[in-house]
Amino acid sequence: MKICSATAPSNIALIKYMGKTSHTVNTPANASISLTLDHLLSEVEIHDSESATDSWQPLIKEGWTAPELSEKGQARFLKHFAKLKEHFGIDGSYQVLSANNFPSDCGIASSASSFAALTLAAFELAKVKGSAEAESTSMKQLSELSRQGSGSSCRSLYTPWALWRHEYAEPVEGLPADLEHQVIILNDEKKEVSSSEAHKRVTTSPSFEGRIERAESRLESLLTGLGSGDWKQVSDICLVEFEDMHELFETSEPSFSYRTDDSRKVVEMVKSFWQENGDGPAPTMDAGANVHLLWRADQALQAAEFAASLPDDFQVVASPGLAGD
């Protein structure tokens, strides 16, 4: 029987977390931020158990893909849960249960929504369990929890604009609020190189010299630029920042990559959407093959063009603001 369940979004950083001080509780070498993407969703339902032992499987929703985690991924979702029974000070065993409204593993952050809808739902848990810690427990506690988790779920926690530099991300403000997202999917297939492997590697790129303060400059740059509605300056740096981070990942030891031809297709695209008309979408990849496009308001019609462009064979998923609902 279902005790409780949470929601969370996933979010795409613009400026990387690329690179840890701290692999064992996440704790990012530079400081990074994201815009939360509330039409892409994990959820997470907890169920009684009568088993000695905490267990997983994917939650059957309409609509809703399973994810088809592994034993080891399976094993670093329920010791993230133990650890936030423990917390929580949560006793017995629970079956837990979580899907996606999107593809998995191929680098639109599910790992972020799945585990920020892990630690809200053992939130809710510990509050119908009457945890006194959790009377107590703040959304920047929560944020700090989660990334012990998976470090980029602890931006998952706000919306929209999250700014993660330390032990726990905060909401941003001041910064446009109705910004619309495509993300272009090339592959969905589960990617070889995960995200927490690609934190190891890229510290042995030589090109990881001075990475951290190329993403804190480029951070401050940002800021400015959506404080002040200079798009061109925002899509500018998107695009250097993750051909930097995916320049890391080439240049590794050993070297991988998660770009394919498609993928630079969509990039040079977006450039060449750019010399025509003077404007265009900000750029940015995540761990994985698949391209992000994020659009002012005002440019729906745009955005809409530029999908049209693209390869029959493309899909293209878009925030409501430009799905024509």
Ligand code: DP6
Given for the second form:
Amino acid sequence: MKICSATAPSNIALIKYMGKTSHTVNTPANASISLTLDHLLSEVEIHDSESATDSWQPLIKEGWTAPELSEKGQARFLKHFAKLKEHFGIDGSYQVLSANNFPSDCGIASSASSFAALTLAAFELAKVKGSAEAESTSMKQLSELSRQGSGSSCRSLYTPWALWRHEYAEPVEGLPADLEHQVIILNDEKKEVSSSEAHKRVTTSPSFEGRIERAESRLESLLTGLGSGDWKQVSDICLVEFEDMHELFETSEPSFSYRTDDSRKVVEMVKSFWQENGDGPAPTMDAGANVHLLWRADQALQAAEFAASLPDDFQVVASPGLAGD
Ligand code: DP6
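Write the structure block of the form predicted together with this ligand for the protein whose form predicted on its own appears above.
Complete assembly follows, chain above in first position.
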């Protein structure tokens, strides 16, 4: 029987969390900032269990897709749940069910939203169980707890912007609240390197030297650009930042790459779009082949034009404000 549930959104970082000072509790080498993708959600339900141990199950819900979690993926999710139970002093064993409102094969990473939803669901469980610890738990503490499950999830507790400097993420005021998001879903047939593994490998790249300073200085310029409405500056910083991260991947030992010919093609199309229109999107890429584009609210027509110019086999998933493109 269901005891409680929680949902949490995904997020896309513009200054990336890449490289850690602790791989066990996910403390970041540098600060990162993300836009929360309120339309891309994970839900976690917690149910009673007859079993002696916690277990994970797909959550069956109309319009939602249960992730295909490997044994390793389930173990990682349940390990985080165990840590949360310990923190809140929750006894007993439970069934943890999860689903996303976006398909698991569409190339959108669900770890940030699912770990954030799990943290919030455990917090709800703690309240139901009358945990004294839950009474005094702040958003900062929830963010810090979520970080220990998956780093980027600590930013999913705030919208529209979250800034994560050290232990926890915090909301950022005064930045545009109405940006739209498109993700161009591209097939990546290469062998996958998990983002947790990427965090380890990047430190072997010769370019990791100076990475922290580069990220910190871009963060300051990005905040200035977003705050003053200098969209060209925002777009330029997003571009150099994700290219920097991907170059770290491609020059690490052993090297690996998520960029495909199609990702490079979309990025070239973005650059041409800017040249032709004197305006365009802010592009970014995570640890995958997909290209994410941010558009200002007044650019809906440009976003539709850009999407229409893409090859037919490139799927575009857009935020609700761009629906219909
Ligand atoms: C490239 O949060 O997935 O998306 O802490 O090991 O779970 P773990 O890593 P994760 O790393 C995300 C990396 C990124 C950049 C970002 O979201 O900042």
